[in-house]
Amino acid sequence: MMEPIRTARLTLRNWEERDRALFHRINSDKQVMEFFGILRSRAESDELFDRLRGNIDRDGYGFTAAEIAATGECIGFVGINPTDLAPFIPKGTMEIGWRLAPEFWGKGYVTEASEAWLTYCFETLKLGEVVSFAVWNNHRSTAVMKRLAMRHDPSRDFDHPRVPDTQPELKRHVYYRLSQAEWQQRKKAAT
């Protein structure tokens, strides 16, 4: 079971009913998923969100729910979630990733949740490691690794497995990760 994770404008909190609307918009919508190549179908959505929810019910993390604290709003999600992408990232390798409605994109919510997150795997998993990808050109998505103080590595970029031939351009994907040890260093430099 999850306890929710609060920021200063965000909660973190495992999905809902209420959201599956939501849900399926953001894996519907041409412009979010426009790295991803695919549009999910409503039933598509429904079981990703089921398996979703239960793998949060399950760990007590995930790539869970945001949602505006003031307001009660769903916006998408933000959340880690371990990855298996042998032989180019380990598996169990924990993964920081992000989903917005396009509308809630340039606000700093995903930078702001993202750090809650960080947090997390550090001081409550101990984790050494936490590691992001994504198409080589979503800016958007690098540059908030960026502000997150993750580190490209080239030598690990890949061409993904689970993206089909027929989207060469969709298959290249950019390596960052930010170590436990860095994470500490960023934050004793900012007190």
Ligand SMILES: CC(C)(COP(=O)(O)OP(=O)(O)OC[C@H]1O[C@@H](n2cnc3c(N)ncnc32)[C@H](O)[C@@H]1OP(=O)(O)O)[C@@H](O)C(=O)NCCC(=O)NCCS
The other form holds:
Amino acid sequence: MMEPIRTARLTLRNWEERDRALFHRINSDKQVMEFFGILRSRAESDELFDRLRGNIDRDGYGFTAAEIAATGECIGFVGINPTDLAPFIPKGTMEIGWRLAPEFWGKGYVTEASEAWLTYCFETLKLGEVVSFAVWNNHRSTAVMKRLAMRHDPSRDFDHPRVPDTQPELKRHVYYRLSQAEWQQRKKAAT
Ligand SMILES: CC(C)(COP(=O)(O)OP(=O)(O)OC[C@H]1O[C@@H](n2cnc3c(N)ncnc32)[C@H](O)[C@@H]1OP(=O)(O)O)[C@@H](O)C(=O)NCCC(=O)NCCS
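Switch from the form predicted alone, shown above, to the form predicted in complex with the ligand and output its structure.
Okay, now the whole complex, with that chain kicking things off.
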């Protein structure tokens, strides 16, 4: 069970049946999926939806739905996910990630939700580090990482092994990280 997280404008919560259509829309939208190289059918999207919902039920966190508190409208997902991708990302690494319907881009929703997730990671889960990665020219995504004061670590950049050779332009990924110490320092500087 997940206790919803509330930010100034959003509620971050587990997925509900009514979100399936929006979830499929973002997973099948060419603009949203530009850097993934796949568009999901409704059945494939539903399968991912069920997996994310199950993970959130099990862990109490995950790639959660983001809902505008004032309207109850689901806008996409922002959340955290335990990840590993041998030999590039070690087991036990926590990733922060995001995907919104395009009409909700450019409003600061992702940064707002991510700040809440970073607080959760460092204060509740007491993690040592949170990472994020993206195709090198996914500038909208790396801009979020920079806004969160995550640091690019070029020594960890990698060619994603699950991207097929037929899509070489989607292979190179940049790796950003934020440590507990850096986050604490940023918090102290802001007060
Ligand atoms: C990547 C993605 C999530 C970024 O969304 P976003 O809306 O640009 O991110 P933010 O919520 O941080 O919003 C920042 C923008 O809102 C503006 N903004 C408006 N109000 C704001 C506020 N209160 N606080 C912060 N920014 C605000 C910023 O100026 C910035 O605008 P700009 O893009 O013109 O510079 C989105 O483009 C997306 O879903 N892409 C497709 C999926 C994807 O690639 N996911 C990542 C895979 S690694």
